[in-house]
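This document starts with one chain, in the form predicted on its own, laid out as structure tokens.
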Amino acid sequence: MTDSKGALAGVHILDLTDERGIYGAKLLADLGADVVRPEPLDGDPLRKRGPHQAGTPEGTTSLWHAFFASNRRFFAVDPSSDEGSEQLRRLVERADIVLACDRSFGVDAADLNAAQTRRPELIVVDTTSFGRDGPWSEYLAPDLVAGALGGFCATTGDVDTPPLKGFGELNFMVSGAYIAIAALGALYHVRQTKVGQRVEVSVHECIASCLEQVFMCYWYDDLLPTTIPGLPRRGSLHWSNGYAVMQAQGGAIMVTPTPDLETQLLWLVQEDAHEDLLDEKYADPENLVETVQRVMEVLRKWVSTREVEELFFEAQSRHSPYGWVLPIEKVAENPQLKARDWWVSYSMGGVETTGPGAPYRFSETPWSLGPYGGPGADGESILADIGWEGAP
């Protein structure tokens, strides 16, 4: 449980979330909300999911379940028991929010239909992975199949080479960060009117979403002569060919011309590196598309016997914005995340590890990472809020 002074200290949220929501859950836990996450009397089968950390308690070991789990309050309950379903019914009515996934742990015994019906107030985010009705509303997708279907993986890989999976779960983090939006909007919509609101979620919408400008390519291509007609993968390119990640000496790099040619240009006539880019014919807007295709050209010739470190930082001191393609191992040794105290320390049964900061900073209300707990470890104080009988 966070720092009771965070923006969202006060709203009681009840996650019944799977890989389709969990990140949001986590988006609103960590804005200081108290977030109930029920699981089974063994454990979240999510508490599997690896990478683990050796020497920490059985079920304390997954570092995804850490981070996504994060700042959460964990109860076990059987909700097949009259006992354990009446628990969580207890917990729907303490709740001024629920993060629900179809067909995920604990949702159909939390019987949302009904709490709704008898707390117009309560906010319900049902998430699924194609929406409640159409020729696919049945179907399940995990992140590879939601990525497929909703487009994400049609943009990526080069012409010639097969779709790629995007690095994690990278669909899921969309319809999660969408979650978190939809609870936010629904949360300020009952404070003003008192009445709460169900919204739903459907992860192959959100991916789609993301990707306007892809569609509006491929409907419109008559109308953007620097596409490609049939939007075929683009691997690193841009729409506009005017970005793409180059190969330099000992690295890769995301080198673009945008947003001033002229000042690209100048930094390649300064290198002697120009070629025949100051042939009047590129500078006539007419030829735009053949510009840029050669400047690329150039470009790429030039990034071969560059460093990419060096680059990168002189690219930078000329207001360029190129982007230094990180391995995840110099990620993790980022300066500039180290010199602002991104990492942080997460504490697992008792073990020390460093993991991921929050992507945000409040001035007023900070943020804070509170102890990760084992399967039900917060079962008392959770009994105790509902007022269940014999709870300490």
The other form holds:
Amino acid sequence: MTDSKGALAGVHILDLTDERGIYGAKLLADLGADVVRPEPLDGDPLRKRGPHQAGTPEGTTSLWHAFFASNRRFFAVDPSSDEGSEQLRRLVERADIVLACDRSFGVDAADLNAAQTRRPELIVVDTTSFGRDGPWSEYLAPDLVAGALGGFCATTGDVDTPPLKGFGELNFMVSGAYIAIAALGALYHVRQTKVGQRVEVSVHECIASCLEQVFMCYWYDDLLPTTIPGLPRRGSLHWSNGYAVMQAQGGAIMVTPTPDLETQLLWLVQEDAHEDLLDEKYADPENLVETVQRVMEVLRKWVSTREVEELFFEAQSRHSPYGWVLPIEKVAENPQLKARDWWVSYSMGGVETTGPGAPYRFSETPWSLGPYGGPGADGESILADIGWEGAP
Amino acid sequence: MTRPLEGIRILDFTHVLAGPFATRVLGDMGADVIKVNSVDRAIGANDPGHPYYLMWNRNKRALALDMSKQESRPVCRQLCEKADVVIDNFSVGVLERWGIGYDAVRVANPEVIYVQMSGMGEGGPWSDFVTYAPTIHALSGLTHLTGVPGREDIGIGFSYNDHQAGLHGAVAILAALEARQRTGRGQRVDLSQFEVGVNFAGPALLDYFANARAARPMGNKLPYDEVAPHGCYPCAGALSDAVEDERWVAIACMTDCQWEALKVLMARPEWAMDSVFDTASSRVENLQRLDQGVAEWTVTQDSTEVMEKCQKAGVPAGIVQNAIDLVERDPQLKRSGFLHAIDSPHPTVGATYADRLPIRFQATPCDVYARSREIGEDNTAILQDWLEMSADEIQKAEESGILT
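Switching from the form predicted on its own: structure of the form predicted in complex with its partner chain?
Below is the whole assembly, all chains and molecules, this chain first.
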């Protein structure tokens, strides 16, 4: 927002993103940049994304949009009109950074190539699904398809389910984070040299770069004891075989004997639940694969007898990184988030709602959340900013 | 041509995945990242020969410093005083115990940026909890929400939150550098990997607080929007009955027009012409029948052919690609050279590999991919570059046993 005390105060950004990039614009806006988001005269189509605030008509208060389009100034414009295209061009003139996705609203009218010729210091982050060229460059890829082609879905799910996408927009939140990095990396370079540039981001490559074991098991399978190059989906069982969600009394819990197998073994001995794990063969590093498999079997049996909440806190008190599988309502009540005063108030058309806070905390330039506006809510101030005569 | 972050000095105490991924991205962009490790700590994922280490520690220089020795700490303090960024993902308080916490170092280096990527953040009843990505997934709701109705034991099949915590750490560092440009001062960033993870359920959490609706796992359905078909469907061509040999295609008809196009591709089967499938909301109401019908078509088809036909007709579709598909067949990744062998062989492992930074800076391309380094492989160069130590001084430090 314009009166920001955030880390990016004074940075002007034009947000021409769609679902693929909107999280990146959010990250930058929430850090204090002044981010203007143009939208069609009848409103951003993403305002139709659910969930909606109960009691409001579809398209007015989308909670999806309020989250992803936080801290924006909204500007309704018709890019097909002479007036609208000129307004977009003036917004580009004022921007330090333009975030664009191919085919997204306003990109063609903004004439970004010409703007970069006029203003060499301008940064344009240009996001595509698969890159500008190549046989898939024109492919349509909403989050599910992007996750399928990018490698997310093949790892997720179980033998008796289809491959699964993550809940919500997990793939586009990866590309969004990379877009923010691209913009800020280029901005650092501008601060040193006054030279801007075009930066291209492929959503497909972003997703593929964040798959933990997928390429590792392919490239280095001969260095790993337990994996195969095409490791398939297999529920919660980690590629190392050393982490899995297990059923306890009253709920599920992610259980692992890492990082210290001896600590876990001692605990099982104290509980008299160790079965045959003291057998010498399990102490031999040569038998690591068999040992991990047997430990997990014993743990699964033992965990099934334990009450989930008690087990979780006892594990953590022993520095074992167990994780209680919490549903969303338990996350909302989490004592750690409460103690850190993490939740913030979202102001949407005069209605206040609690919602997620910052993913990081800056000691000197605090993250903050401004009110969320309706379609074109900031037209007047934006027209004034670009010196538009005839501003209402 | 230089890379965009040339000149930035980062002292990197991170380990495992989240922290090293943050500094990998910044190293790819040209920052001088000094990875601090020691022989004593080089076990498991901290062992330079471990595949995990090879994956996340390219484009960094390696300094061996045994922080368990008091004698190491003055050298480390000097390095902190020369750094633009000091980053760690230890539990809260480790750097302070070593005498190199933010408050100690900023006196001599007020421009320094400290980023602490702990599991739970500083303060609060869970601040000492030990976490890995599967722990964070469980506690943040990601495991519960990623599955099918009635199952809370699936979750994401890889350490998504580790990567994302790393990316958010990189965002935080770059934002703090911009703030420093304006104010002349550094600052401290407290990044809780747990809070990064909870953030990903943002709309669902707003829905809970605003409407008292608690989200549940939905398989491949969109949780809030009426879109169908929207799923992964089996295809022909499996090499065996094993799960890893199955072939699937994802199809997502985001509009009625796309559904109409899909019907044409399926040769307008009788079931699909039923009026109950005419609107998105009625397709969602009759999802089981719809998905069954689509699957009866796809299961007779090759996955690549389904994808190509669908995309040609304007229907979003894509193969469910596994590692072999991505490395050996993906034409886009091949075209961009996304996956490649690193030129210089690793001294103990031999050939190592890299996936490129998925950001293409046109004026400052990031095309350098240096292999990960052995412990202390760059001791001399780092101590000369950062601390201007003479050869004699470095020799003495080595003899004292701190550079191990």
